[in-house]
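Presented below, as structure tokens, is a lone chain in the form predicted on its own.
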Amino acid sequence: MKSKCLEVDGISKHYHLPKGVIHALEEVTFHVHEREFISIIGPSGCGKSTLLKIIAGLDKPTKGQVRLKGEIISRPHPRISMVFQSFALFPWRTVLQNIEFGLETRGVPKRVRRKIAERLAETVGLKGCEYCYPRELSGGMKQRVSIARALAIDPEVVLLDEAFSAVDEFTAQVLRSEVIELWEETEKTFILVTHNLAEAIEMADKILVLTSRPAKLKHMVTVNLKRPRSRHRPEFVKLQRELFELLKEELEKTIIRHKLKSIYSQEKIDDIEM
């Protein structure tokens, strides 16, 4: 039986702004087992990426805790790495130097970190591009560098924030297959935030569905489909339709709230004009 790797316990996040308080997350609770692949979906702007940053230790919750094997995460953790939508590469560093960055900050000797970077560059399909700079790479190649950099520090948990949305669909499909292979080979825990329902089903063991803001955990869906998963199979299409309906409910709630707010504002204007 797999043991718990990551626990997200009652996470809330409120932003205090001059014009009021924005409630981004409200009492989000779930746990992830070792070697699981989890996807997080939800309406646009509901706080998915905020939740991922809190898990990464890059942002602090207003309330609640994230624990990695019992240890509270309050800052960036050496056993958690993150792959960003925007690649976040250093333009003045080569492919190898970008991959080495996390190892360099930890004081790993140059010869050791270079060996690790060379091995990972080959693993993610960048052999022959080791001394290229980001400006010389395609979007897909840049994201491969980001993935290799995330794996270089040998984390227990790899977080992917819309990691495939900045590239074309063909490249995204190739990257998805490669990430699944890496997940199977490394046996690490992966958590993916995505707006793409088919992508979530294709990759994840479980899918967490968040509500509209303030985001709460609406539903957890277990994906019992054998890999590799075809998007054309009836059971895949059925699950995609179910997820769409769950999100559609949240979108409709948001639209209704906006309409009610608009009606309320108009009534106030009418009262003033009378």
Second form
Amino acid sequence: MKSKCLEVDGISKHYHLPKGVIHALEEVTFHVHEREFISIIGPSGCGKSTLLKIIAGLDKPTKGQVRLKGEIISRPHPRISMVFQSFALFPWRTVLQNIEFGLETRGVPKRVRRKIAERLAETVGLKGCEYCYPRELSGGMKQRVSIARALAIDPEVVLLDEAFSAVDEFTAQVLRSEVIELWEETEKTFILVTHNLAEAIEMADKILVLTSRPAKLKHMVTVNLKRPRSRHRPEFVKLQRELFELLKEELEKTIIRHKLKSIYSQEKIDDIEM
Amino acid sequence: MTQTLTGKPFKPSAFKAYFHLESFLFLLPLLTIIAGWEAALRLQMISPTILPSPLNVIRTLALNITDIAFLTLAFQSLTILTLGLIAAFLLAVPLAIGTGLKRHLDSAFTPLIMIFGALPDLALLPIIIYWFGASASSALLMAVIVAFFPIFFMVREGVESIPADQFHAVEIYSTRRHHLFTKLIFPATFPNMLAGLRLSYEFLWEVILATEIIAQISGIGFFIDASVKGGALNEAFAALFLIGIIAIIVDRALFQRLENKIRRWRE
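Having seen the form predicted on its own, please provide the structure of the form predicted together with its partner chain.
Zooming out: every chain and molecule, the one shown earlier first.
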């Protein structure tokens, strides 16, 4: 039996704005086992990134709690790291200095953290660029630095927020297979938020489908395909079509709401939403 | 990329800035102007009572440079400039970071600072002199006021332009709050601090000299004014040359040096 690593328990997030309350997340509950790769998909703007921020401890839920091995997360946890869509590297730090950032803030001695950073730079394919600055790197290379930085602190959970959306498709494809390899080697838990269905199916053991706002858990799919997963296999295509249907329902809801918005005034729509 | 034996990258840009011939190219037009100026006087196109000979000016400067009284005047102005710059920096940076980070602080302070910043600085001089007299402290207060605004606006802009995800990254990878300042805000806004200091430094020369001349406060500006009034044009120009030399030394030795440090990761 695998043990539960991360528990997301009845998470709701409401934003109080002058014109009313926005319900971003509503009673989202799921758990993630150790060494599992899960993916969260949902229509754009549904609150999947908000959910990830709450798991990361960057944002507080209105209701509910997130637990890492039983420990309630109320602020960023030292064993949870994150890879950002925008890379979020520090431009004044070299590749190695960026990778060792999390170790530096923890007071790991310089020689030790340098060694870890050098090894990770090699693992993610940055050998020869150790002393480059982020502006000298391509998007794919930047994301490799960000991934190495996330692994450097030896986390339990790695959160990936649309991590492959800001690079070109070819680079994204290479990065995806590299991340899968890293995940298999490092035996850590990965959570990927994405709007890319094929990406989710290719990478994840389990896919959580969220509804449009307020985001609830609509569906959970276990992906039982052997890795490496080819996008052309009939099972892959079938699963992609099923997930697409699920998402389409949600997208249509948003589209109808957008159409209504053009008919009614802003306030009335907000009443409907509440 | 070229690698040195130690594995550290070789930085051609920094090397160039220090030792390359290019950094002395400014001497060429400068010497041409001085030569043309000297020639105009020799050919009696300009009367020496209007414009002194540059060679005479250099000679006067060489004589005066060993004169303690003359140097003291220059140092008085430079000291006020430096103290004003430091005090303004210490005031402006915390305020800029505060208003750049917190919206309610921004709403409370920034409009006020903008109004004061829009005032012509020298308009305050009569009031300051009325309060504090024609003294070094009046000049220092003027210096602080003048230097404050460029540093404040530059640093505030720098804080505001830090992407939200970089803040998130610091929060994710560090549990200590002071790291937000030491590991993010200071290094991220360092180029803005430098740009602000440089701007302020240039304004300060003008305003401090104007203050000395208008209020007759002891300093190199006062010396220029007194020399011209006393008919000693040589001395006035010698003082101007000295200011030019100090300005270029500070610019090369301090500002350009620091800018070279950040050039590689910026642009």
